[in-house]
Amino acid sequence: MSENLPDDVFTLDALRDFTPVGVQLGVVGWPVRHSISPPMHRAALKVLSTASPRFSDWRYDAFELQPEDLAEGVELFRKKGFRGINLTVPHKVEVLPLLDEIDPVAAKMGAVNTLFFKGSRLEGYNTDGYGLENAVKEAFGQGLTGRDIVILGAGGASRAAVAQCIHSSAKSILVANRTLDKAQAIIDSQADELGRGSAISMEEVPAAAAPGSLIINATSLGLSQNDPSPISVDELPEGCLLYDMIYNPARTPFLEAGLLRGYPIANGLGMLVHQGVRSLEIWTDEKVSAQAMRIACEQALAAR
């Protein structure tokens, strides 16, 4: 294990020598050393073990694997008897050829964030859409159903959001991106089910957004302190709701601008929690405590 890694983060070399104790779960990314998924899932597993002793030996760790090592890593997880793995950047798409079966919702999203090892078979799921749906409902009192929605960005997060908005019967969907062709590609990929939707530039968002729209930032703008907001929030129509998939920092420039304008805002912590809830429910077939997960996330972020 690298001297620069926390004790509970394992490299490929460490994974080769890794001996699971009990039922093993984990998260895989590159990098993954700053992930708060381990404390989040451990908190929920602790609650589960209090109610049922069968969860007392369940364990959740982090594995930092480079993209070229993913296939070997997945095979090692299979051979060592892992039950489940969460995937984060950049592995959500690259894992698709390694699956034996993919959930229909994940197939529409074109990405997987949850692996479930069932004997010799590997199943893939995507719980990000579930996380978004429940986070929006938690923050604003209503989910995605019936809403006019504008999604900023045209990467994997945006495609997953579009698929979930369709699944949840959103009223309309606009995908905005600096490169219009990329936004149009997402619209085209969902054309059979999308109905009312179109691709627009970032500059067009204020004029194109309907009053009361839910504006979702699915770009990476806001992760760095000096990042600008992806759009001009000051020019948005009245009644808009602003949701940012980024949770650290808690207030991105996009959300700060919305707060100053008086729009209701929410960051991506709720999405992280609820996608984690759904992953753990898939693995355990039990109801999972979102509250325990949220508290653990807040404590982990406060400690940084």
Ligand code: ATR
Contents of the next structure:
Amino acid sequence: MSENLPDDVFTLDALRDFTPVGVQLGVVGWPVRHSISPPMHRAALKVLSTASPRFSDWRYDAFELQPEDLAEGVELFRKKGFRGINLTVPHKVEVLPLLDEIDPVAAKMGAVNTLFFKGSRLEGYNTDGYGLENAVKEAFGQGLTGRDIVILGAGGASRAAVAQCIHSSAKSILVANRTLDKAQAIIDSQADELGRGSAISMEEVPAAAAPGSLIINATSLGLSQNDPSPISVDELPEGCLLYDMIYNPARTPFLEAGLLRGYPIANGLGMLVHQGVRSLEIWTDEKVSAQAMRIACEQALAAR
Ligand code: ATR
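Could I see the form predicted together with the ligand next, after the form predicted alone?
So here's everything in the complex, that chain up top.
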């Protein structure tokens, strides 16, 4: 399989032989070859290096590691002096036992997407919630605070969204899922801090959603070409805002239906960009350009 990898995607074998030439960052996933994080971060690093030469030797690459190789991979990153790593599917939860320290927000989410090697210590952060908050603010002019929010799905993405909604003091939170038990498990796991929250079925969403709700698709429905919308958008109350965590395709059936009904919509590109901004800010301790990252993402997606 490795012979088909793009030049800047490294396998475990290649990582064993890898020698960083400067300050090294990267993304780890399985698979990771379709990730647009490398061009996104390189664009932001280019902007940073224009302002300060200290960033001129910073690099960002992709590493494709199977779940069973994550521990060895993390040890190699540590030994080789990497500064930071983004984690994507399926590593965000599996990495938890390998950390020396976890940020409280990431602990609530039960998942980590950003590793920061501080000397020999490994810290874990989760910037997905920050990405969601800022993407919603950018798209709809107001973040999660004070909003009635319906989250569709009950996987890892949903769990992180619920934790962020609590952190940002949402007015109410409903978690809807095909498998009700999983939605209930998310509600139960955050029950201490969740004031008004409950688990419902997808069919109940239109009747249960308050007018003006922010509806967030955190399911994987929409990634594949023939997927339907997870809910019946036509029956939603007035004034809803539709956010889809999926960015490729740019318009899922969920967003398409929302657009037809005249609801404001936004896809997950903003979330990808803003989680990336926050990760790079953690590693560099500098303000990072969201605009440069967004343009790089759009170019990478257009080139597909
Ligand atoms: P992630 O970590 O990205 O959140 P996940 O844990 O695999 O991914 O979760 C996928 C979510 O999409 C789940 O909520 C799943 O519903 P179930 O818990 O009922 O499986 C939802 N999902 C996936 N395919 C679906 C489908 N065909 N219809 C409805 N929901 C679906």
